[in-house]
Each structure stands twice: as C-alpha cells, then as structure tokens.
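Presented below, as structure tokens, is a lone chain in the form predicted on its own.
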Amino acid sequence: MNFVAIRIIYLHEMGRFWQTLGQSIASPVISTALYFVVFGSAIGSRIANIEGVSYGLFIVPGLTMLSVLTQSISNASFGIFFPKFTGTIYEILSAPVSFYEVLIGFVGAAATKSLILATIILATASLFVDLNIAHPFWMLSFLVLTCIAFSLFGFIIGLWADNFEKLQIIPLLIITPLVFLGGSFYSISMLPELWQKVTLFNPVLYLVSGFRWSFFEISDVSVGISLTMIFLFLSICIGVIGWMFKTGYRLKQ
C-alpha cells in the first residue's frame, strides 16, 4: 500500500476546503438555520409530536442526512472530475499508483469533509433544540458508512460525467428528491398505506430510518436491515469503480 500517494492526495483535496473555510462553514450553519425556522417552527407548531419526540428534534437526523449525502456526492465528483477537466487524472494514471490508493484518497478526503459539516449541523441543530443522542456510537457508524458510500457514489458520478451540467443532474433530480421522500421530514406511517409500500423501495429510507433509531431509538424499517442496504450499496459502488479503472471508462478516452 503507497501511504505517501494516499498522503498526498488526501492533503491535496483537504487543501481545497481548507481555502474556502468560511464558506464551508457558513453555508451549512444558515441552511440548518432556515431549515429550523422553516419546518420546525411553521410546521413544527401543527405536529406536536412524531412517536413521542417533538417535530423539531425529529427532523435532526433527516436534515443531517439531506447535507451529507448532497455534500458526500459534490465533493467526491468534483474532486476527481477536476483533474480529468485540466487532463492531470493521467500522471496519476500513469504513476506506480493502484486504483484502490487513488480512490482511498479522494474518498477518504471527500468523506471527512463531510463528516465535518455534519458535525457543524449538529453543533447548530443543538442551539435549536435539547440534542440527546442515545447510542453516539451507532449514530458515528452510521454517520461514516453514510459519508464513505456516498463519495464512492459521488466517485462514479465524476469519472462519469465529461461536462460540469452533468455533475449536477443525478444529485439535483435523483438524489435530492430521494432524500425529500425518504422519510427525512416525517415518518412513513403517517403516508397511506400504498405509499408506505412505495417508500420502501426508496434506498434514503433506510440510512435516514438507521440513523434516526440511533439518537430517539424509533425507525421506520429494521436497523438490522438499514447496516445490511449500506453495506450492499457501498460493495457496489466500490465494483463499479473498480471496473471503471480497469476498463480505462471515462478515464482514457
């Protein structure tokens, strides 16, 4: 394993969010802000509660959800997708470099930025709300799993696109939506019963159930079930990549 090439690349992509650190940081914090004002207050005043936890508390992991896995994609295929623009992407294909040290170091730098702005949504969530976690372990595995699958995710989308437009369509009309109506706002037992149905064939619901059961111990599918939809999701992107670089897709046309 070349450490120093993983090194490098890592510190390259943190380098990035380093630079725009007030933006980075703003961004999230007047999101969760108006996310507060907007669902918590206006709607939050007609449910009194969902499963015994106020309406305000209840949205926190769904909120947290919405911005990791926005973030997780955006940061991971433009972190790769920038150096197939300026054409870079070949000194690093053409280094004594596997495709596992590549991806291990996009992703893994992809993955703390999320997990930094995750936790900036939860340190603003708790000025909103009394913020208690009831298995923190759980909620960081999640947490991770979620951040690393999603920049994988996002990994793909980069080697993928071959203009900036497409960089934007599958987060935008795909992902965004998925999150909306996966049970990030509310639960799915308050849907009727068809659409019940519906959700279940919506991936989101299962991180967002997972990681809601580990701060308020309600979810809406088995947690058992939501580790085993992570883990799957995560082999495969990981398969697909790995069949990009050896296929050369997207990377040496």
Second form
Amino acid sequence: MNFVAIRIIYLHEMGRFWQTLGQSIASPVISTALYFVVFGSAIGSRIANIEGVSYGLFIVPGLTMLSVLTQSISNASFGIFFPKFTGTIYEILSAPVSFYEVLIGFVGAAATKSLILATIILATASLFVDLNIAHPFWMLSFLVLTCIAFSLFGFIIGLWADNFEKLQIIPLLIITPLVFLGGSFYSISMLPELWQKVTLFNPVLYLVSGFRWSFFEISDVSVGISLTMIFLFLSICIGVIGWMFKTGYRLKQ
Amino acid sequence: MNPIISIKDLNKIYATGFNALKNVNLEINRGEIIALLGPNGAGKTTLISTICGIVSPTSGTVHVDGFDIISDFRKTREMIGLVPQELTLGAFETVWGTVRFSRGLFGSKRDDDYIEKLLKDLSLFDKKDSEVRALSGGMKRRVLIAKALSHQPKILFLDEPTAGVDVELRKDMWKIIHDLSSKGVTIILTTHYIEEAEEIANRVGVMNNGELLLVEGKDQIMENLGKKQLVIELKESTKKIPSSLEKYNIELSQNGLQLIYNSEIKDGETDISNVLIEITNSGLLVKDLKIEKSSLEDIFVDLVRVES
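The structure above corresponds to the form predicted on its own; please give the structure of the form predicted in complex with its partner chain next.
All chains and molecules follow, beginning with the one already shown.
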C-alpha cells in the first residue's frame, strides 16, 4: 500500500477546499439559513407538528442530507474530472499507485469535505431550532456512510463524464429531484398511498429516514432497512468503480 | 549488461481500430540517451505511454530493470519519470507545491532539501512560490521536468521536450539532459528534430506507422544507410555515359556537362576511386569535383518515405 501517495492525494484535494474556505463555508451557511427562514419560520409556523416534532426541527436531517448528497457528488466528481480535463491525470496513471489508493485519496477527501459541511449546517441549524440528537453514534454513522457512498457515486460520475455538461447532468436532473422527493422536507405518510409506494423506490428515502431516526427516533422505514440500503448502495458503487478501474474505462486507452 | 528496458513484440490497437504499435522490439541500455524519431502519428508517444502505464498494451511485454510493467507496476513506475508533451499542470498550484505533490505520489518521503536542490539545478528556485499559471512556457517545461525528477528516477522519458521552444531554451534543455545522463539517468526522448537527435542521443530509433524501423548508433546509421554523391563537372559535354561506367549508379545531366554518381557507403568504403579511374580511362576531361554526404535528416526522410 502506497500510504504516502494516498496522503498526498488526500491533502492535495483538501487543499482546494481550504483555498476556497470562505466560499465553502458561506454557501451552506447562507442556504441553510434561507431554508430555515422560508420553511422553518414562514411556512413551518403554519404546518402542524409531524409525529410530535416541530416542522422547523423535522427538516434539519433532510436539509443536512440535501447538502451532503449534492456536495459529496460535486466534490468527488470534480476532483477526478478536473485532472482528466487538464491532462494532469497522466501523473496519477504513471505513478506507482493502485486504483484503490487513488480512490481512497480522492473519495476520502470528498467525504471529509462533506462531513465538515454537515457539521457547519447542523451548527447553523442549532441557531434556529433546539437541536437534540437522540442517537449521536448512529447519527454520525449514517452521516459518514452517506458521505462515503455519495462521494463514491460522484467519483463514478467524474470518471464517466467527458465534459462539464455531463458532470452536471446527473446531480441536476436525478439527484436533486430524488432528494426533494425522498422525504427530506416531509414524512411520506403525508403522501397518498400510491405515492408512498412509489417513494419506496427512491434510495434517498432510506438515507433521510435513517438519519432522521438518529435525531428524533421517528422514521418512514425501519432503521435496519435504511442501513441495508446504504451498504447496498456502497457495494454497488465500489463494484462499478472496480469494473471501471479494471477496464480502465475513460481513464486508460 | 542487462538492458534497463526490454520491449518484446509490443502491439497496441486502440478501440477505434487504429494500430498504433506493430510488433515493436527494443532494448534500451543503462545510462544511454536514445532518441525516437518519427513523423506525427508514428507511435512514439504511444510507445512511451505504454511503458509508463498510461496506455494498456494489446499484446507483448515490457520489462523495466527485469520487472514486468503490469504485474510489477509499482517497482517499474518508481524507476520512471515522465515529462509529457503538453504543458499539463494545475494552474493554481505553486511550483514548490506541485513538485512536492509529484514526489509524494511516487511514494517518496518528503525531502525539502532535495526539492530545493532540484529547483536550483533547473533555475526554478526563485519561482518556487509562484503559481504555475504565472510562468512562461519555458518555465512550465522546467516545472514538468522537476516533477518528473522529484522522486529521483533511474529512467526519464521526455516526450518532445523542445517542441515549440526557442533556440536558447532548447540548448538549455540539451544541457539538462546531458547533466542527467552524466549522473547515470537513462534518457528516452521523442523528437521531430533530427538536429536534436544528432546532438544529444547515443542511439537513434526511427518510427513510422507504428513500426520501429531501426535503432542504431548515429555513426552506424550514417555508415550503413548514408550515401555520398559525387558530382563530376566535365570540360566538354558528352552525349552518353561511357560504357565502362554503366555498371555504376551514374546519371548524366541534361546539358551533358555533369556526371552524377550516387554512391552507397558500405563498411565505410565507396567505389568513388574506381569511378574516377574509369572516367580518366574513358578520355573525359574533368573540370571540377564535388562530394556531398547525406545527413541523418536525409536518411530519416528516405526511410520514412520508403515505408509510407
């Protein structure tokens, strides 16, 4: 294992985050504050409690997941796409590193950035609502697993994309709708029965539901199923990346 | 001595069906400078990209210091540094940062003293805190060399290191290459410039259409493939070549005042003296003589033209 290389890729990727620290922090803080002003205060004050939890508080896990998912994908996809785009990928391909070491470096950094972002969002949320976490260990576990899983997914998009349009298309047209329709801002019990069943096909539901359970002990699906789905998603991503690495898909000629 | 790089029956066919390498066999000796010459699309970059791990071979084997480039890729890549053709650098990184990144990527522990020395050797130290985007093209080329040397490789590949650079920088590059060679680094460079190959390489390989046409020392190439042209100016014009001279490769100019003898150099010898004796014996009066020797460029152009 080339630990020196893993470390340098990780630090190199994190370096980009620190270079744009103001932007990295300001953006989630402002958007979270706006969501709380609009949904938590303006609209939320007119919505009844959901299973005993005020609406402002109820949306915290979903709001966190919304940012974590989009940022994990964005960070990881951009991280591997940019060297491909500029041509500096030659150095990684010719270095004595295995694809898995490259993966750990890039995905590790992307997941770390998302974790920092989630912490900032939760800290911002605590300024608006009285935030109590029922199961801190599980909250952290769900968060870390989600950061890793979606960073892996982002890495796949970054490998697949051969232009900026493709880099944006999946997060924009698939991930964002899935997050909004995955119970981030509502309980699926509020939906008609048919749509409740349709929503069960949305993988994001399981992430949000498990994460929300760790805060308030309420969930749309059981925690066990949520965990199983996250591990399943993780396994699929690792499998796809393994295939991409083995065949050199979009990396090697 | 075992070759440091041994390439056997190497083939590369891209997904598009383009056959970029056709049964390439090559052995590169330790410490030598070898120049790969060839027109665009000859397969030079594909060859070095395959050895470095950027391109997957379709068939054939490559060993670096006895290790297979696929099964022992860590060992082989640790020994290799690559300077690519394009100026591919992260625009917002500093010179120091990008060179340190390369060293780490190749698994070498942090060594600021070495990087400082390297940057000083390449006249880059005063730019160490500059962002790469602020550097001139020549300086960027030096940064790429610094990155390639950051992990102290035994073998350095330079893909057209002087393409598009001015004469002064080109000579600087040649000096850098000579200095590295004197330290025992094996150097493989691709180039379009015959002058460059003549100036710095111990051996020259000529590639065209994915094939390695020949690999020999410069002197050997001149000896084996070089031609001499003897132009004999006559005092009086003649209508035909004397029959005693017909066995030689001689042409008569249109005005009948010049005999042009194209001589091939074999084992350093030519038939020039015999031709001159025959001319004297045939009664032709010689006004002047001129001998022209083919350059490496002429040989290269002939080789590539014949293959095409």
